[in-house]
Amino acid sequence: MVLYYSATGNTEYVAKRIAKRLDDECLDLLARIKANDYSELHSEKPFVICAPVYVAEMPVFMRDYLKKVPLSGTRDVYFIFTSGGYAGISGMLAKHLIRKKGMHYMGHAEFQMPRNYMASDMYPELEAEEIERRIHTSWLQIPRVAKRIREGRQLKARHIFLFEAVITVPFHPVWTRIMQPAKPFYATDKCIGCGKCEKICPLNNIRMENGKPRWEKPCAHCMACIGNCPVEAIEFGSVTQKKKKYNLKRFFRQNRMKAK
């Protein structure tokens, strides 16, 4: 079984096709995670599970939830992680949960995506022809790690130094707690209320008020409310105002470019 989270298209895109090259059901994991739903989830066939990367790490609100639902059946997990190009100590951390779950962690593979972070301008916006090539390259990337699990082997990655868990474990939670504030988030008269935003939003931190989303913390800085607004009518103060709002199906449209 393949499980997934997605904010902006990235993860879906490589789950749903490692799913289908493994002829394997592929979960969404969005609703269970919003409704706090940790009823057991059963395969007999190796657990997939595909997670973006956020400030050098799987999202602390997709670790959270994998600690506390049972998975039965097989005991062989492998990990997919998508990035914009440094997955950090995600890997590491994965294998720590899978074993302290009395599971088997059979390694992960990293792809390097589309960068969908816009909050900041510490991160420049990528080029159109930059976000096809990533894109075409984990497509590419896609049949090789799906024989390796189909095959039972385990998944290599690189190697990660233990400089880098040294530097991101006190990191990362002042990281999170300084550097993602929801305040400046905010709706524009573009909005047309449609509440999107708010059923996306996987710690369930915005709510609509007067058919207009407010945003309460804490917050991710998933991206998936920007990025999904069908209006593009969500800025994050000044810093998103002239940037384009990634969304991986919004850039096909776009660009006429096939979802192979």
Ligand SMILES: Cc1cc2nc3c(=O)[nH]c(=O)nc-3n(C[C@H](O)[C@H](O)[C@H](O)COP(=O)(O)O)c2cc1C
Contents of the next structure:
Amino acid sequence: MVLYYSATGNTEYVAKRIAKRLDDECLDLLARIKANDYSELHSEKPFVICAPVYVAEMPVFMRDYLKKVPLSGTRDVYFIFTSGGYAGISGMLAKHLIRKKGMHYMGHAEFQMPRNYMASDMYPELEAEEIERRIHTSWLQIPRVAKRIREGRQLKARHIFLFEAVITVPFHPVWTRIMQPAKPFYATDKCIGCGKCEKICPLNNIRMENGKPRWEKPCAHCMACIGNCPVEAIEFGSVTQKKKKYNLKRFFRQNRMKAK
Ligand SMILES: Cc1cc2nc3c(=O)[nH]c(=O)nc-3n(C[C@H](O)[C@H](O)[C@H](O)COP(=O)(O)O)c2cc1C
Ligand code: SF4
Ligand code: SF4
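The block above covers the form predicted on its own; next, return the form predicted together with this ligand.
Expanding to the full complex; the earlier chain stays at the top.
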């Protein structure tokens, strides 16, 4: 069974294509995460857990969910991470999590996808050609990864150095607490009150009030709300006003590309 969380479509893209090649079912964890639904997940085929990378780790809300949800049937668990190019210590933490569950960690694969983080000027926007290149390269990587999983072989990603863990473990919580406020999010006059942002927020951090969204704490800065608003009405302070609001399906539409 392939399990995934995806805020802006990158991880969904990879997860669905891996599941298709494995002839396995593919489950979006969003509804379960939102509802704190920890009912058991059962699979005879290996679990393949697909996640984006947030500040060099798997999203904390996903890690917390996976810690609690009972996984039955197979003991084998693979991970797939999509990132903007640096998956950090995601694999190391995934291994730790899975071993604590008494299951077999079968390794992880890293896919470099378009960086979806819009709420900072630290990362320049990617050109369309580069976005297209990353999607295409990932698409080429999918059959190899799926083949290894089908054959029951370990996935081998790059070596994670100890110094990366030494830096990331204390850095991650400080960064997320200080650098990821919800307050600067707002909806402009373009908002049509559809409520999609409320439905899509994994932390139930958005409430509709008088037909308009209101952001509360805490926020994972996943970019699901801002990336998926159908009329691009959401901004983060002045940082995002001139930026394209990334999500993969919109990118395909706007660039008249057909998803492979
Ligand atoms: C809060 C946040 C933090 C991120 N941190 C990293 C990171 O440390 N390294 C990286 O390469 N990409 C990082 N990214 C980019 C995403 O991992 C990448 O774009 C991912 O493919 C998004 O997946 P999705 O579209 O399925 O949500 C970050 C994105 C967000 C939203
Ligand atoms: S998704 Fe966009 S249009 Fe819909 S309620 Fe939220 S901000 Fe408004
Ligand atoms: S409010 Fe924060 S956690 Fe919720 S969808 Fe938006 S960015 Fe993600």
